[in-house]
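For reference, the chain that follows is the form predicted on its own, supplied as structure tokens.
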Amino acid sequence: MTKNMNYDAIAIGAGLAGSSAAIQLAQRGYRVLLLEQSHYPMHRLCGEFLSIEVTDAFEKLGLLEQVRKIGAHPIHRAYLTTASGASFRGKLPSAALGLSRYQLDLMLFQRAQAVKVDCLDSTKVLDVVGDFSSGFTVSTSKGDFKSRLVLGAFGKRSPLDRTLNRKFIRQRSPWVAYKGHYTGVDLGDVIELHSFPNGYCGLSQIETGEINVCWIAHERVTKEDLDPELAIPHSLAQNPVLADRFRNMQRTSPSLQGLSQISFALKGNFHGDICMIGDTAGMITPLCGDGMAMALRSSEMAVPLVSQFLDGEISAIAFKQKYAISWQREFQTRLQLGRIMHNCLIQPPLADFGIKLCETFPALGNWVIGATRGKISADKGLKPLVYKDAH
């Protein structure tokens, strides 16, 4: 069936890129078509952990009362460890917050059908064809749609990359990532990350008192011989204090997900003339716990832009090139100190003194931790995102 339907924009993905982007369009006006390939509500891989500056995108989409009343649970401090047994314990520069992505992105996509976007759900993209100047044809399993603009937000890997035929795609990536949700401790308000050889997991807290467990590694970690008693890779079992959390954890989640060759390049503003946000464009290594305030960072920046380009005040070159400025001044800093730490943390001898070092000079660790995320807003009169106190 084709649908000749004509949109301003379209926005491929509905995670926190790309329901946000088509949230704020709609709300200047315009007509979008928001599609995702998997049903509503759902779990995503993720380590469902909020930086502060979140709070001045929640106002902006009208979703602040919303999270704050899910009980979104509130973390002020990180711990650190390694195999070895060094450890460091700092603290967040504010509070973060633990929400999962089954209710934040389901309240986004919710959100965007409440401000008249067209949203489509269990709907896979086939292909793109087009461009600025002719317009666009998104050949969908539900049918073709037409728009003036393409923003993709399909995430870290999708078939859509291959049929795209987008650079990075090409470039085989060896990590893997693994996420499930988990009972049996009680972190309060820290969320932990904890290194072993080629790797690392990170536990923090989410609004049902659920533990998010989220560890990726290289793809050799996986063939491992399991822990007879943790039932985990051997190498997540060297960490003595990881070991100890699944010793006293039991998984709640059905199964374990899992994504394969994640890759932490640069993946490019823009294929052709399809505007790439969030994850689709680059992705921050996870240790960093920045990757879900980018994703609604990226959708801030690109909407002012794509506002100008469809109200014929800026070109197309003059788009890309802001766009491109702006996302490179907001997030290289960030991507680039995250693959510096992700490096040294996969490796013990690099872990230990990383560790050693934010233990003897600790407002050197809680610099680094600060450094790996965005700013909050300067503006005044945000109340605080969650009522309850901190464990």
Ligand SMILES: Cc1cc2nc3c(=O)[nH]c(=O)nc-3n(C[C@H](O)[C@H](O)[C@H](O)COP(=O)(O)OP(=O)(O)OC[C@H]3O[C@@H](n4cnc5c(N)ncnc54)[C@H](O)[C@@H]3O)c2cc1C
The other form holds:
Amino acid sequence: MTKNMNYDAIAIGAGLAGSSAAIQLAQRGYRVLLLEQSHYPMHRLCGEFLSIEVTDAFEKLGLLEQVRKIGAHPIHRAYLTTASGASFRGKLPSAALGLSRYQLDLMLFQRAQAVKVDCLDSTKVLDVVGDFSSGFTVSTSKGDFKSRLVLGAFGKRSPLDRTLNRKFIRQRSPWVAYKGHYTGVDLGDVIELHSFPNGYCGLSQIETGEINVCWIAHERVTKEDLDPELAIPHSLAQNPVLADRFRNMQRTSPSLQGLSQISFALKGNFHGDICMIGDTAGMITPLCGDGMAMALRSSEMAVPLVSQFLDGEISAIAFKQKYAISWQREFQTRLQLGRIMHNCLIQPPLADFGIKLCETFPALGNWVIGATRGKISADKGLKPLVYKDAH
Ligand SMILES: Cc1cc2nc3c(=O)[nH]c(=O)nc-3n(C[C@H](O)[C@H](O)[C@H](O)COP(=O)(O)OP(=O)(O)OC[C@H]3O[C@@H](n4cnc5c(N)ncnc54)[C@H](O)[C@@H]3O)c2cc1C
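Please give the other form, namely the form predicted together with this ligand, since only the form predicted on its own has been shown so far.
Then the entire complex follows, led off by the chain already shown.
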């Protein structure tokens, strides 16, 4: 790889959106550079609950066999509870998977390398200047790189958002999240979502048999004293089922991963001429468990347009308009519904009302779960992703 090489496209951030976009572009024959600030392999803060609509994406990326080999954990049912003891047991509209980000992101990064994307991890992007007419210069901790097009896939929040002076970064967000792996309980094929005042916590099993525990809360929760017995803030322990889970679990991760200022604002599909994909364009609230599928889907939506633009088949204006329209059509309703559900779940009276309503009308509960995720092709399901004898 030479720094003077002029790439067709540079993807900033090797999470799900960036790696998958880079793979698809390389599969179409373009010269692509993928830049990631962290070093692979690594753990990443996430609920690690993978909606089955990703089957299509994995197939196109050539990853089905590998996901099977890893032995992702099948999940079919959901269990929701509130601090006052209301609960709802529902069925997922289609089966889902528990798969660690440690494995998933590494698998994508290695696939990008295999299809001849130039991949650089431990490389932080410091700035991007340029546009479609003059080309882009991407400045990194390892020097400058040039390209005809740039894909912004740098996730929920990055110092690069500030450098680019994106609007959403000026608004403070109070949401903090923590994640860790635990052993000690067997959840089987159930994903659990337990609400508590000002937040909620998801638990589900991953390919290693460990339980991924991930909670999001208003920052005021983390300023509380810890429950001395459970080593978690008092708010979490107010949910009796969650308190019981923590009492019986032992953490296997050396430490918890944390993240602050998580924003659910719409951030924009383009910044100048930089095309934004995944969380960099906008993020769904975590309780929907659909952010990863959306990140993969947004790259699938962007890549054909990128290709048409690079080949001179559509203008810059048409590229921007078509991407914005398809993004809104596909994600806008899901994002809004996710925000409403998030706001209900963090307020105990509303959480109680909602969960009791689902208890009384299970079809409603199942509809809400289904409405926050994308469609899968009729012939796709869990089967292509799980070996018969896995778990
Ligand atoms: C608490 C919580 C729980 C969640 N649980 C789930 C769940 O269970 N299921 C689900 O589907 N979704 C979940 N999500 C959402 C999901 O994690 C995201 O939607 C998904 O990771 C988005 O992928 P991405 O590629 O856009 O971003 P990311 O996966 O965040 O990747 C962005 C990458 O860009 C890199 N980067 C950032 N800045 C730079 C820079 N300057 N230079 C180079 N690289 C840079 C980062 O290091 C990172 O690797 C959850 C989110 C949160 C906050």
